[in-house]
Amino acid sequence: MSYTPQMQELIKKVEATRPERVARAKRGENFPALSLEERAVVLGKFHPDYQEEGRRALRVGPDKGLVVPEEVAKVMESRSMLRPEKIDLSKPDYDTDILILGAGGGGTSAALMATDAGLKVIMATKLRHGDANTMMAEGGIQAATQECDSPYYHYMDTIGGGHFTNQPDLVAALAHDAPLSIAWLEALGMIFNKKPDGRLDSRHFGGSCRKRMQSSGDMTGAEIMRVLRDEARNRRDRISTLEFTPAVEIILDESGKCAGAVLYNMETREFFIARAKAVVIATGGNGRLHIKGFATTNHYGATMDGVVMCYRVGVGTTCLPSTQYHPTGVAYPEQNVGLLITEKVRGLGAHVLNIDGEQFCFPLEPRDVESAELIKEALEVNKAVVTPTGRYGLWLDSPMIDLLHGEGTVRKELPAKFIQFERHGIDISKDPMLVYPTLHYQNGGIAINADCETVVPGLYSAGECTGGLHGENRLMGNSLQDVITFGRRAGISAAKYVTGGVELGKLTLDHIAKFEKELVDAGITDSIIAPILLPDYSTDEVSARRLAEARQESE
């Protein structure tokens, strides 16, 4: 499904200011950035994060009274699938040192630094060994291994796009730590782009002030998850990996300790108990929810159960009404949308530009920003691309590219991006890309210390499921230095917990009929189950039929 011909006039436009354009980025001339009282602006009128529609208080939990996005109120005041009573936990089925929940970047980061200490883990996850938004991220990993950079730069970067509402302790770990976790991943193969001379090949991205992101062309995630999933494969004496068997409740002992986790075969559908004596929740993000009927990015299973599992122990959440919005997801052709389209695009030179070819933005703002100033474009300049089915969408000018930086450098830079549209029959180094706004990071979630602990004892916590570092925005690269930064640490500090002596008691799901009673209690009768492990994309038709069946098998 190449360009209609109604598009492909529109894309003359884009031709007509490009040689213009071209020569403006190559003196080094910008579109203005914004000042910090223009960005409170559009981002107050514009973003989703800053309206109150579709948004509510919550009713329980340890975050009472918090005001999130419906959607996340809806599984965080959800009721359990288990019958605690039904139970048995005096046999479990899996017995460890430390279990993982998710088996992504961050899991299995932790994974192996928990090996590292002689301990056995199990992980157990959703999908497949690596089926999480790691495998999906594509521009790069931030840290500062540059003679010009510094950790202290990368913090400041960090902390002033997370508008200052990040947790600093978080950000001085991440920064301090980047540098080593480099040097790791290339320890265990890892292939970065480098220069003719060897070094890493860094360049810039939105809310920067210095070249600090590394990258493996447009596969970066996939690059990273490569080589943890092969050292944990080369690891089989010391870890088991469960696939298809996702976690849905945490397990305590009687004085209070994470013991573990009840597990569900999605195959099987049976229920398992596995003790540990540490717990490491890695389960990812929440873009299945679709927050406000946005398209997300994210992988199948990004239903953010570790948040509600944590909720309903009584650990409480940072940043959690806070989602990242990419500016730059695809909205045509209907096949990829909402397929993300890495900031390293604009990184490279590419402007985002309007209906008419007009260049509207800076195209390097930090992601919220740059979020609203499309959707801006769209909804009150009204100057977006309309889709055949009625999306909206702003030209991403690709082929600038290749004319910055010489011909073949978008098939080099970008190899992923162009096969996935080249299928389409649509050439992204001869025309321009069609994006929209798109749901792809959970910024809030597990509230948690430098050490990855939780308030819970033996819970810790990495990744995208955890609040407090990006603040109410992430920097693009921060998410894959995050997975590998924290998920080292929660393995680090799981394995010194556990060796320091744990003894586990009887084994309870208590917290389960807690909760439950503080649901009814404030009146909230029609909660949903949850976690919902897998989103539902059946039609109206089909769920009608569905209930028809359920009523038929009642009677």
The other form holds:
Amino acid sequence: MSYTPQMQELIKKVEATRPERVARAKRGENFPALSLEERAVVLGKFHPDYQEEGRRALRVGPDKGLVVPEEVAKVMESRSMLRPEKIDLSKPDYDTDILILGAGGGGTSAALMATDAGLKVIMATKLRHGDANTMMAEGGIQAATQECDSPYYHYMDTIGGGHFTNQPDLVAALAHDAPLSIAWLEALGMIFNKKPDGRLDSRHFGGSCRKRMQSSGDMTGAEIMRVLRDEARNRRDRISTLEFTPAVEIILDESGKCAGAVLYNMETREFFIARAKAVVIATGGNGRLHIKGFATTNHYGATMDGVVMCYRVGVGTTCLPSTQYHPTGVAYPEQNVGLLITEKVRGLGAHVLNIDGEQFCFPLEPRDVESAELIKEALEVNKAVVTPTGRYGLWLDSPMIDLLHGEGTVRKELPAKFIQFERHGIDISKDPMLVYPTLHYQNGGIAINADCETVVPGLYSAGECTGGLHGENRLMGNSLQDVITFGRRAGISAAKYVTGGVELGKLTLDHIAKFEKELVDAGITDSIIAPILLPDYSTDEVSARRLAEARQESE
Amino acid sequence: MSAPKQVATGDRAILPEGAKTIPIYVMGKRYEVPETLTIMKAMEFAGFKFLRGAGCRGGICGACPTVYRKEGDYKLYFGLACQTVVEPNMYLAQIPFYPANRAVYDIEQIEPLADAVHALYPEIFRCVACNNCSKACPMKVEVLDYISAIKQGDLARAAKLSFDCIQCGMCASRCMGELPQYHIAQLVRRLYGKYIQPGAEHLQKRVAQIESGKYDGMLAELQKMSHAELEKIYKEREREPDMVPLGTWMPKDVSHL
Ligand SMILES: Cc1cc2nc3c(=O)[nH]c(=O)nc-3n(C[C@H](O)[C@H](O)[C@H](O)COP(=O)(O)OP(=O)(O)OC[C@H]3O[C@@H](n4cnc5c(N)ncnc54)[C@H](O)[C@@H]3O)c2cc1C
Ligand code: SF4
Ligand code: SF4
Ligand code: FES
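To complete the pair, please output the form predicted in complex with the partner chain; the form predicted on its own was given just before.
Zooming out: every chain and molecule, the one shown earlier first.
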């Protein structure tokens, strides 16, 4: 499955322009970046978020009227899996101080902080502990740790990258806590790329004014996740982790405080009532909704469940209409399509090129701008490579990296990517990669403040399922920092709230009936059932043979 | 200009033009699937819906280890279902979980010494150097080498050798000595990261500055700024040059460092 002969011919054009481009890069010369005005033009014309087609207004709930992608609207206007009137909430199966939903980076950080405060935690998650977007992050984590940098510039880059639409208190909290989070991870035993004297290796990334990206090989998220998970396992007397047991509904008490969740064992199909004095939602992103049919980089369970559950208890969202497409998803070989090629490749100096081997954009624009530029080069300029399976691709010239930084740099800095392509017969230190934008990140989500509080007392949220921090566009490395900073904050805030004394009244799921009545009143009769938990990839032929319409359920 | 048409098609397997199908055997049962797909997408094409055995779908979480044989070939092969492309007449089974002993420890109390690791995992000396583990590793980690390094007390080397481990459990499933290799390696990497690798001094300084409240005023000021003011400063930011070594460059304006 290496490159086809036709593609190999095209690669020669890339090789032809390479020496000149490398020489320019060595002199520190860059392809000119766009001005703010030019950015607006290319975004407006080519970014999927700016197209009207495939988007519509929400008809119910706290954000009624908000225009979001069709796929998002569908789950927001969904019905519950449960018939609450038939559920006995008076005898909870679990009782705990803090219930955490989602065991990625955000959930696990919250769990560790809550146990530091001496509380008991249950962490319920959909797949295994760590099967999460956190595990997949390759590129790195931002924090202003270098002398020439400071939280001030971290704030500035973040809000500028987000087109000044970010929620300021969240940005300030992130910039402030980021170095503290790195120190916390270092103290837990995370391995960072460091200089021999211990200085954290730091790089530029799209939209940075200082080198602020710290990393751990090209497995930064995996290293974070492994360390956090290992620590949580050491505390198994205080953190009990329930795998394959997602939450499907939030439970309130009669006074409107958050009081737990209904959990669903996907293997045995049993439901459990978990009562808790506080709940932290850290359920991650929504890539598996495949907005506009885009491929995604996200893990299997990224179906936006947390936002859906919160919406039903009256918690609205921030920045939900915006979605992040990562500019460089794999376009070839077919079996890797959609998978991410970390921005680090461009951070290390690789150029993005068209079919003629020419540069057409500054490689480190903010992500939405960069994605729009690639889509433009494919659709308007018509200078993309077309793969054997009919997908567009543009070259990402990874072999430049060894030429700029020395033989072996690709292998050392991008080991996981190297292996992934090598499996398919492509040596990315010698041949460029083919890339195209892919659905990557849920920019918006549950509305919170800097203490991770929602409008419902006792209900907290952190990480990718929340909105506001990144505004309409997230910078690389800010979401790993998001999950550590706000995961920790959520754990601390929830613990403080619980320690302050919480008396739970009678448990209730009345909000479900209320929400479903709203659906009926709005004339919505065809809503799906959500959280959808896992996407369905059966082909049409297989689905047809399941005879959904023509058979009877025996249960 | 019309709205751009979308070209990607989500994750549902698409049949490349002219692709043929090939037989594979999922736990002994035959299915016809398109060639060029990964085992994971091929099984979904055949109608399976994963509950166990799929996590990241990107080769990094270790949820999908798969063992297979090819017809007429005595060898046992190992791979990740989300990464391995199907071959005709492969007989496969997924092993999404394999039990392994894990020792509980306190990272603050433990000493970064080989003895401490040996005490938690005495079974490490049951290794008979058969190398089954390395052969089974889908990440091409030299498992035997890191186990040997730990036995010999070279924790730094073991940390580096084991770095690519995704904790899939394949090594443990094949181990003659019944070792939980990847749990031992995890412990060693944390010891390395916390105690052996040099600490970041500039980070400690920054932490102290933050804790002293140095940036609170600046961040408060930024939060109050109008869009126009912010935009102005944003445009005027000085960019640290790409090729200068870390820790050597300083901006002209140092008032907000
Ligand atoms: C391929 C890839 C590369 C990335 N690279 C970078 C990078 O270089 N730098 C960076 O900063 N960011 C990066 N990101 C983004 C970043 O990794 C994520 O945004 C972040 O890790 C999300 O963490 P989280 O804890 O909020 O969610 P996750 O880590 O996704 O965890 C959410 C957890 O909740 C579980 N869950 C879902 N629904 C339910 C439910 N109903 N009940 C219970 N549990 C549920 C999920 O299964 C999962 O375990 C990348 C993301 C991807 C996908
Ligand atoms: S070392 Fe073992 S657990 Fe780690 S990736 Fe290899 S086989 Fe899997
Ligand atoms: S499989 Fe077990 S016994 Fe064999 S070399 Fe590996 S660790 Fe040693
Ligand atoms: S699904 Fe995560 S490694 Fe295959």
